[in-house]
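Here you get one chain, nothing else, as structure tokens; it is the form predicted alone.
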Amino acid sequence: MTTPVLETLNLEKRFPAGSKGLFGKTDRWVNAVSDVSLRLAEGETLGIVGESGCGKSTTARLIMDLVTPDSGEILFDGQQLHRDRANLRAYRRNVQMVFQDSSASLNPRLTLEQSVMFAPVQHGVPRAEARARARELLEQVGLDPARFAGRYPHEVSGGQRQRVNIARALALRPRVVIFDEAVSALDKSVEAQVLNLLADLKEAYKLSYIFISHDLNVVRHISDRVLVMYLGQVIEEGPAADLYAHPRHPYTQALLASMPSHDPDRRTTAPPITGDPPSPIDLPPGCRFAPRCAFASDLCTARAPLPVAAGRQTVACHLADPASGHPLLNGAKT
């Protein structure tokens, strides 16, 4: 298997809930991701989903070192990640991120052009280069510098400012790029004109692309891999075209079953999975899915299950492992 460009190994991190203990110290923690590895080879597109409070976007900021994980490493191109300020900025030239809110991540003072020049320019790249830069990308995102490069961000649209991030994230020449949500905010006819510019950029560039996103169908149009999260955890991953055509965890099957359908023969007349998810501040005992599943067994709830390959997919489940003992295995399908 060939070195992934970018890895997590077990990463964690919890952050504190308010209350303080004795002496003054925190005795409450939100655990916001537990135990996430996952790896992204050169010229894929990994998909992340899950239900809103998942990790999902902790992760994104873990893997963009915006947010310092309590364990667990990063590595890119094989070698770990050190936080020292000279490794930081190097790291940062290869894995760039566009966020959901295309206003607040711009500034309201500096015109496209100047938003998009301006990394490059903080990472020493004289200014008539940069600037050169910062048009070539406009255009190669759909945005005519001639009528674009001197307006301010209020001045054009939400697609054109997520446009303009895309230029901006390209700006320093990365290798990978993370978009957590970026098209969520978008209508259809807009959100399809992204994605299209998304497959364009990442073949002209070379790129790797880490997708995050609640839709569903979204995330099947343009990734390879798709990796499922609950709770702070993997519980699903593997090939998209695998995941969608035969789910192996419940959660996942419950997932994918709430997707919209536009045949009415196909209706969802009763929910795939109801109640919330437990507090992150209050774990469940061994799988963290079991209060919601439909097939938990007292083994569920007293053993939290490990990874274990069912075909081309990785699953967190006891049912997908034949050891585990799951009493619905005797004949069961899954």
Partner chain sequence: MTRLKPVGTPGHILGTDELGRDMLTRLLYGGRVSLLMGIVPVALALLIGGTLGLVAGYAGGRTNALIMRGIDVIFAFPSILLAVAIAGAMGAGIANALVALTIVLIPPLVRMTEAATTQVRALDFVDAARASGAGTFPIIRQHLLGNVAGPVLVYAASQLSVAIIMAAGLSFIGLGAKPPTPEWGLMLNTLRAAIYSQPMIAALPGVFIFIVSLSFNLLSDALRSAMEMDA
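The structure above corresponds to the form predicted alone; please give the structure of the form predicted together with its partner chain next.
Single chain only below; no partners, no other molecules.
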């Protein structure tokens, strides 16, 4: 197997719940990310889906080292990432992130060109060259530099701002770009344009993507492989086509069945699961999905399932493991 360009091993992150005082110690924790291991192959797009509180954004921030993990490792090109200044700088040249579009994604006091130039200048690129590169990138993301270079973020639309965010992420010529809900705030017609743009840029710059979104349709469209997260854990992972055609984990099945049908003649008739995703503060024992799962048994609340291979997918569910002893396995299921 070839070395993945980016790999994480057992990333863990907990945040203290609520505010803590000067000497305050807290015994309540938000379990944002638990034991997340992922591999991103060169030239691949890895989609991460899940609902709010599932840890997908924290995972992105952990990979970007904007948040320091409690434990676990990040490997780039097979090399373990050490958190010293020189190493981090080199790593950050290679791994960049595009944030969700909002009025906060760009510095309101910098022109679009200045925003794109900032990172290269910090990495020692001469200003003139950085400016030329910024203009070239703006051009490439579909913004005529003659018209847009000198504008401020509040003078352009959301779709245009997101194009600048993309240009900014590409300014250091990274090899991996992480998109955290990067098209979620955009109108559908603009979202389509940006998705097409991402496909073009990926080819032009030989990029690898990690694409995080709550929109299952968009993730299927763009991803080669997909990772499904629930309450901080990866519960299923596999090639996009397989995973969407044959979801193995009951949660993945419910998530896919929750997508609106788009056809007024074939409406959804019953909700696939009830209730809201629970809070990541007080985790249920055993399998974290058990309280909402239609197939949960005593085994599920007693013991957390480990990821097992099922076809080309990996699933963390007792039902996918023939040796687990789940009562439903003794029936017709194979």
